[in-house]
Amino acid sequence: MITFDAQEFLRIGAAIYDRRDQIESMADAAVARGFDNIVLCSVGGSQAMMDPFATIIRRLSSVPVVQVLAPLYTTGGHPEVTSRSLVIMASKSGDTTETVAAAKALQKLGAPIFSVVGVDGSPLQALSDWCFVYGDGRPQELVLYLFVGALLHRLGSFEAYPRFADQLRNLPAALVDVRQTFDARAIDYCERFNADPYNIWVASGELWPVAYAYAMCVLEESLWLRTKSVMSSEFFHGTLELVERDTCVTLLVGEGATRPLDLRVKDFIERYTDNAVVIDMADFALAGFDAEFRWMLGPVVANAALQRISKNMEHINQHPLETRRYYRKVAY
């Protein structure tokens, strides 16, 4: 496998999971502090990579949850947020232009705030009540899951948490099986579709943000490919009509409680399109998981996967991931 050390994985997948006890501290505090509702609060990659947890929460508990991006919040504000909000917010760089200016916002209203950054230091951290920093660490979703996870463990809606948060010791071992898994997948189809002008991605529920983010942030401004990205629950009222022979659709089957709109669209890009792939996350065996939570692990399952077709296409097309034309390039 090209650009993927198994081993090194690993070791970073263990920093941010061997930082459990931390992570669930935090969320005692913010619990001991109250809130009223929890706010999604960040902007582009790092908004889409929180979004799945607003669809847990909804699912898992009562718990009112809000999803704002930044630029928006700090142009209109938002009813819901109040100082009363818990804000969970992220960025990789802890000095996103957008996310800094909602968080000073945040922070003049007395909203607490949790940040996920990954450079010790940022603007950010200094801006949050908590913030944990996981430097090289790897996904940041584990972060969130066991963050989160212990939130509504606290608030008695997670009963099932101490068993999930165990058993996340096992996601960056089951998330090397996915990358080795999909692989072969992922160079047939970059070889296939690497020089296609146009390609359309489907997801719905919590994979929904995986499709939206990976079309934005990896196809078009990472590889500069073309991509049209639609919910599953609104491909037939739009995009269906731009399904030709030679349309390449990719799909995300999830496994919770929207598949079955994501399977309505499988049986039609099948019927017309030879160019339909689907990646089901049933398909992977995540080894050491109950299966009541692999619908949870869904995102970052598909995120695993497809960074195989992100760094194949690097490969194929020679067009390295860091090449940018315009971002943190000029002033905009």
The other form holds:
There are 2 protein chains.
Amino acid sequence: MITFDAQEFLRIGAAIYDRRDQIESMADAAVARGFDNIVLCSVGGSQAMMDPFATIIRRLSSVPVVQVLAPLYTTGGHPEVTSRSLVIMASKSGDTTETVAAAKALQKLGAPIFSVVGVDGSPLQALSDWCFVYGDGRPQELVLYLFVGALLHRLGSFEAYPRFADQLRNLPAALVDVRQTFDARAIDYCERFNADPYNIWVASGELWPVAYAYAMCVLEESLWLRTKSVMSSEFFHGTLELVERDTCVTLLVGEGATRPLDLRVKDFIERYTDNAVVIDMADFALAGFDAEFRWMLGPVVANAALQRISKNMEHINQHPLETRRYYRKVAY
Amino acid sequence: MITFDAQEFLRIGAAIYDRRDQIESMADAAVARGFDNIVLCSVGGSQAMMDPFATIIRRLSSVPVVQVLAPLYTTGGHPEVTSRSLVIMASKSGDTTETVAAAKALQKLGAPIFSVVGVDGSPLQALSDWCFVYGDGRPQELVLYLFVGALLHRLGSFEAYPRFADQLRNLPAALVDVRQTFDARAIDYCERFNADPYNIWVASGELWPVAYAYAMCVLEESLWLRTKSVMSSEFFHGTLELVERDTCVTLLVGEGATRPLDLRVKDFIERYTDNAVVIDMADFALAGFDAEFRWMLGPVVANAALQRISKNMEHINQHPLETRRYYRKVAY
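Mind sharing the form predicted together with another copy of the chain? What's above is the form predicted on its own.
Following is the full complex, with the preceding chain placed first.
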């Protein structure tokens, strides 16, 4: 397998999981302070990393959730974001301009901020009430499974959280297995579609932000491949008409409540294009997890599988994932 | 001008405006019944027609708004949608499968429904507490400017509503002028980009749903042209890397709070592609409207301008807007 080190994945997974106590203490502190709603506020790939948790919180509790992109908050505000909101923010660098600007406005408002940041000593950390610096730990979502899970548990929802949190110890190994299982399919995908003029990506519910961000932040930004991403529920209201026998349509099928919407797309694309690619989360083993938790893991499972497409595409197209035309190269 | 009849546009505009009393009575009845939040629930182009009103309500009041696609509601529910929600739904045919299914679930829940429907005697009408049937009246949004405006006014927000509602009498003529003003640019657009392999569409705030739906429901569904639509605030987090000197990027610039985000995209695309198309709502006259109301009209102004692209593209590409491969032709 190209660009793959199983031991390293286990190490960087444990690097987060081993600090479970620290994350749960931050959740305790947030609950102790009290809040009326949870606000997910960042931008780009970091927002998309958090957005599945809106679906998860809504399924597991009645705590209201507001999703607001940082630059939209900064320019227009949001009436449901108040000093009684618990704001969750994320930024790999911790210095994303739009997110830092929103954090400043939120701090001024008096809303407490919990942030998930890759780099120690960042501006976002300085603006946060609680900040978890994951460094080279991965996946970032593991921080939120623990923080959000503990939060809901303390509030009397998600009774099964302690069992889920114990099983999260198995996540790094489960994701290594996903990568190994999916690699042959990823290579086949890259060989078939690496020169396609355009790819359609479809998903729903907790997997929609994954498809959206993979298309935008990896295929477009890192591999310069053209995409259209569309929700399973919206696919039948326009985009379907573009499907011809040679159109590449990639579908992520989740195990959550919206699975029937994904399966409807599956039936359609398997009938009308020879280039339908269906990645079904139900096909992965996820050893060490009870069935009831599988749907929540969809985002990290999908990302682990898709990472194999990124790594193989980088190799096949001889296009380094780090090459940029504009990002951090020119001012805008 | 191809496929254009100014008198007919004035007639179908008045066909809605002349029933202003009826719409405001429905708003009175909804307020009399009482509600804790407003829920916008439909699918596809109809959802996108309603979504700008989430932004409008949030700017003008503190009434909480929930946007939930009908099929997502039906499969997964939403904890903030209760019998104390006022649900607004829309469907041109009134028989959109996903919307009717959600309306049934919402009726069972006991949530009152106000619907905006094109066809008299539809299933959605039968499930609604209040239904406005617009028939051949256009634009549909005029119903919501009046309904939502009256609603907020009755609740003590949007003090200027009576003046805005009076000025809405001028909307049909203002939109005829938009079409006439924009037609030459629309023809130029179609001649330059009708054979492009791919078009990027960008907008934000109250105009984002317009760009999203125009790309999906017109360019993709009706003209079989490939698109990527992306919010102005998200453009810099991936899609920008696809911009080359010959990439067509079309930007809608609004007059609302998020205008600075649009202008940032404008600066970028005007520097890095020769095919930047900027449609600025501030360039249209909108005679008969006070400046403070202009931003709210952005969605109908943009749609009137874009309709000239549709009509000219239909002619230039000899592709009738009604032709479908799948929609209502095969079962799925």
